[in-house]
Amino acid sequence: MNYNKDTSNKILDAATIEFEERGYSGARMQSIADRAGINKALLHYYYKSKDALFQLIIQKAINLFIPNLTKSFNESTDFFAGLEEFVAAYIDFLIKHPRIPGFITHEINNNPERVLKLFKASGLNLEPLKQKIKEAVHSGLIIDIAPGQLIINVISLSAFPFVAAPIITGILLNNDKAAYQQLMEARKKEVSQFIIKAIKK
């Protein structure tokens, strides 16, 4: 049997949805096969086990998330411009991959050791970002804030609306999905400006 890239991609797309919706424990290989429009035997030909498929999916999610996470902030010479670029890039990523925050959050709750191991293996290094924050504090550019607190604030304000998308859409926006998309686009400026006002001296 020949390996077909289109079939492989269909399986990965189907598995991503299955894991995002049901988590690792609730996901079923038969359901993944059904979503991909193939039989279970063909699924096992491409991916031997649910665990192997899950490892690949969550690694793919992390790899999509990590590379540009701190790039704009680290490369910018202006602290506030870097913050604005960071938030915009992060929310742009979440708009393109809205299920990833919920998927990763679900797995953090169910198997934090697995997720931590994968994040460490991704090569994520927050030290340059933390150092920039310390320098901004030391120079009097921003208030005295711990780097970890600022990073958590940025990530939380950016990611939470995607984790809580059904509630936000259903309660705040009367199930208007177009309005939700507009709200998320607007958050690129809202989040950065809110944080800058809170920390700028």
Given for the second form:
Protein chains: 2
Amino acid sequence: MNYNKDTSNKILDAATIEFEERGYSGARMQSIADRAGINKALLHYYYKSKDALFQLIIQKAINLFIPNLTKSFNESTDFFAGLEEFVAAYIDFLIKHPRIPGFITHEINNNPERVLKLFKASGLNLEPLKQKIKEAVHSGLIIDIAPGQLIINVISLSAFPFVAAPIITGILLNNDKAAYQQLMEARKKEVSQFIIKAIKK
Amino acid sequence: MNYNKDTSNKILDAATIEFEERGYSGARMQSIADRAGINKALLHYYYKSKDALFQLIIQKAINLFIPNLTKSFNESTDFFAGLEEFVAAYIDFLIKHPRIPGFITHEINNNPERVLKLFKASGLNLEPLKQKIKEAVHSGLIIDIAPGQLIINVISLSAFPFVAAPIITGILLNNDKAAYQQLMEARKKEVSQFIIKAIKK
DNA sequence: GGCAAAGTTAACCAAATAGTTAAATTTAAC
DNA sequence: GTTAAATTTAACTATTTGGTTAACTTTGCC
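Since the one above is the form predicted alone, can you give the form predicted in complex with another copy of the chain too?
After this comes the whole thing, all chains and molecules, with the earlier chain placed first.
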């Protein structure tokens, strides 16, 4: 069995686009082959099945989506600076991969067991982060807020505008895509400021 | 052509569940028939096609999803009270229809033109709300924030935790579904408080 | 019980889909 | 030019899917 690394990557890139755009059910192997500029037989030569390919793609998406939350905060001596840094980096990442949150949330709602297993396999550990939030509360630095709620708020404000991109663009911005991009860029700072103001004592 | 209203509704309910769970591509007419407790031939007798059925379901979902934003705020003399009222009612609605935001965002990313058309057909007009936010900024009641950004933040904080329900339940709450329900109930108040603190001068 | 309305069955259709296979062709390296 | 590696072609398979149809059965009403 021989593989060309270039071809393999072309397939992965094509499959990423296809699965992100259409989800597992809507994606088509022929379409992936077309996108990759190969024939379907070669696609099956390189990747055993649709399912095998999907597994790789969503695993990668999850590993990209899960920011190293604990690292970002643990390395920052200043709670608020760490938050700002995280939000900016995270939104920046999402600007480059705008479809990932929607892809993941759709698939995890379709097959919770399978996708959650991948989340857990990624080694995500939120306890240090929760602890750090608790300490900030305890020390009087921020208001009394449950760590889980704060984490949810941070991710919601960062990710949902990408999930809802067509609505925002179409309804709020009169189909002005450039305006949408500006809005997202602006959120790198606006979201963290919003959050900090909300929690600062 | 004769129709039994009861049967018609059973089909709509079944289709709602099927489309919300699997999306358009993943939904199966046989599955919808099974859920409704009828045979597939009758399903086609009542609804011409998968597409026709889907159109009805997503139209209804959008009409439910779009809260009457302007009404809620226009009727409230107090900006913050109006915000609190809206958030509580909106999250309450989402608790009852937890899959709607994920359904809509997935489908609108799959077929933006079609779904956006439905949004526009729903008569949503955000200008009065934007105006009200501008006035609150101008009068010094709230910080200087772009109306669009505030609207995005309110909807993000309200809706995304439902889109991300399996992640929150599985990762943050150790698969404790009751805890998830409590968390969502708590958000009726926590979200509005978070927002008000973030924007209040 | 009769009859019309509503629903079911069973078989069917065409198209699409993921996947397969062997032979042929092209590419790349020497 | 030769050869091995990589890719393509063309045809195929089995299954699934949305949709159809006519005959039959069940239900509800009078």
